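The form predicted on its own is given below as one chain in structure tokens.
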Amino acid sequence: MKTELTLQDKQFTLLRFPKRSNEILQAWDAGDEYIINHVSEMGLSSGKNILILNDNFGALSCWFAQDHQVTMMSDSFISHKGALKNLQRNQCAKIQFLTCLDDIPQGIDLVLMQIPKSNRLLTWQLSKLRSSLPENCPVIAVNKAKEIHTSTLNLFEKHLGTTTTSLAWKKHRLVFSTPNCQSILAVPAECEWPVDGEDIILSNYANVYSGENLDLGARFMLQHLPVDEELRHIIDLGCGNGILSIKAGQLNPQARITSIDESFMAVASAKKNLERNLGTERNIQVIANNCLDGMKDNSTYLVLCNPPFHQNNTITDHIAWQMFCDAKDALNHSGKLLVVGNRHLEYQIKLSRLFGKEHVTVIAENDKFVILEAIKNNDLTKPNHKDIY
């Protein structure tokens, strides 16, 4: 796995976040290189105000911070942390960090964008760019060529302006757009909808997974959440819009709820939804975090988890593995981790390695999903998470 990005007589050491000793994925891709090479060929004079959208681990931010004033805007807590670590690692100039819910700064000279996986987030970002940028400000976006469809270009044309594309290079393509469309279309910040069969109303910001209806895994999980008057603290890890937190809170009104996600938009949505559906008097905490970083060991009774199996456009199971490891550390003796996932992901094997096969039970399953319960037993020797991943 390469950690040294060398281009145009510059070199940076770039690592993904969190740092793993067995990392096999790079902290940048050919799309980052394509943008860097293209902007270098433009002959951009120094001192420009550059807005970088969706910089995964800070490769673009590190590169351009040396000669320009950089603002990085991302919905990802992990991307923010990764970029900050890489900026510090390479002794780069400080940059401004913003979430996608923040306003776009004035006076931007150039926008660079990694096109997000979610079309809802892309539409939201394009709309914000059109309403904030001067018409002569170039926008250069990049993605894998196979991910740039006619519908993608239509979104740029509709919500931003005149759009063209480059030739493909290392399976990536650039999109060039200008904020000049005549009709500035307002895009709602969030969508609201009731959950079928539940006394719950949800409001989702643009980058929240399963934005306009409940994903099937979460819906299956709702039917199997525990009711236990002894529960004092419940953690919803990877909470999304907070649906599992809300239902668990309704079933266990005595429990304190902690909802955690790495998406700033998910955290904002979950906070709003929890307060709306459980009331502002409930003991609720909603946090943007990398899994359970900083959480005290042996501090909770139940962890709910509907793990993602991708990070941006990369399919990976290391996030789920970290969630399981962190959950085990946070659980009290005999505390429970409840996980829902696609059957083909074989989470039962991973949980058995971590908790012991005899402490992992299938609670429910259907043709697509399985719900697993893992119970912590402090009598077991604690395994080395890195060794058994």
Ligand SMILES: C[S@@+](CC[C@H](N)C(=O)[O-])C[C@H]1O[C@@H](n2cnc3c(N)ncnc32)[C@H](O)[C@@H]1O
Second form
Amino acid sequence: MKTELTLQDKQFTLLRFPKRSNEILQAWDAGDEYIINHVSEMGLSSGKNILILNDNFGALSCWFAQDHQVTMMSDSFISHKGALKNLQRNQCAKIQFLTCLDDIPQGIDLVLMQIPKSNRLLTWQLSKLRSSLPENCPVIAVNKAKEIHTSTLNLFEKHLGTTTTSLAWKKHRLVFSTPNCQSILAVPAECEWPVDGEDIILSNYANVYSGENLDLGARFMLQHLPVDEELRHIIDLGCGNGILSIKAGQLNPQARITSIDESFMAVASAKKNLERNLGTERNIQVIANNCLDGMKDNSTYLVLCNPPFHQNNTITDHIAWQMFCDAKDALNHSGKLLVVGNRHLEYQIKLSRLFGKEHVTVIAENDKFVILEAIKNNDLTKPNHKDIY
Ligand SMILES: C[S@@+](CC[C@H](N)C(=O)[O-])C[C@H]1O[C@@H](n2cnc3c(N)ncnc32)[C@H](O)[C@@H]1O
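What would the structure be for the form predicted together with the ligand, rather than the form predicted on its own?
Zooming out: every chain and molecule, the one shown earlier first.
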């Protein structure tokens, strides 16, 4: 796997985050290279204020930090961490890190953007750019050509302004836009709805997973969450809008709850939703983190997990594996990990490898999903090889 990005007259060593010894995925893509080549040909004078949106692992930030003041805005804790590590690795100048809930800074000269997977996040970002940027500030976005549809370009036209595209290069296309559309359309920050059949109302910022309706896996999991008076602490790993934390908290009013997600918008939504649905008196922690990094071993009784199966635009099951390994470390002896997943993902194989086949049970299944319970047995001395799955 390539870790050296050599373009024009510069070279950077770039790794994904977290660093894995058997990594097969590169930390940048042809879209990053297309933007770098294009901006180099523009002959931009140095010292500009460049806003970079959705930089995956900091390739663009590293590149432009050499000659410009860079602000990186991303909803991903992992992208923030990855970019920081790559900036340090390459002794780049410091940049400013913002989340997508922060305001767009004043005085931006150029915006570069990796087009996000979620159209809701794209719409939110475009409308924020339109209301904050001067009309002459160029916005250059990139994505795989097959992901740029007429509907994508219509979003740029509607929420930002005049939009054109480049020819495709290495299967990627650039989108050039100008913040000049006449009416600035208000885009609501959150989408709110009640959960059918539950006493729960959820509010969702733009990049929250399944932010417009309940995920079907989560819906299935709601019917199978445990009730246990002895349960003192529950972790919801990859909490999204906090739906599983809330239901588990309603069923187990004595339990302390820790909800974790790598999306800052998910964390903000979950915090709001837990307080609204469980009350402000409950012992609740909602944290942005990469899985359970830094969490104490043998410290919890129950981990709930509806794992992700992609990272940005890449389909991968390595995060699910990391979540299972971390959950095993964090659980007390006899503590339980409850996982919901699409049947075809076959999480049972991974869980059996980690927890031992005899400690993994199918709790429920339907046509699409399976709920698995893995019980930690401290007598079983199976090592966690986080990189080998
Ligand atoms: C399938 S969604 C489940 C969301 C919610 N629990 C539900 O059931 O609707 C998976 C969640 O994991 C989060 N996630 C992805 N990678 C993560 C990581 N490395 N650490 C923590 N959370 C992560 C995603 O942002 C997403 O919210």
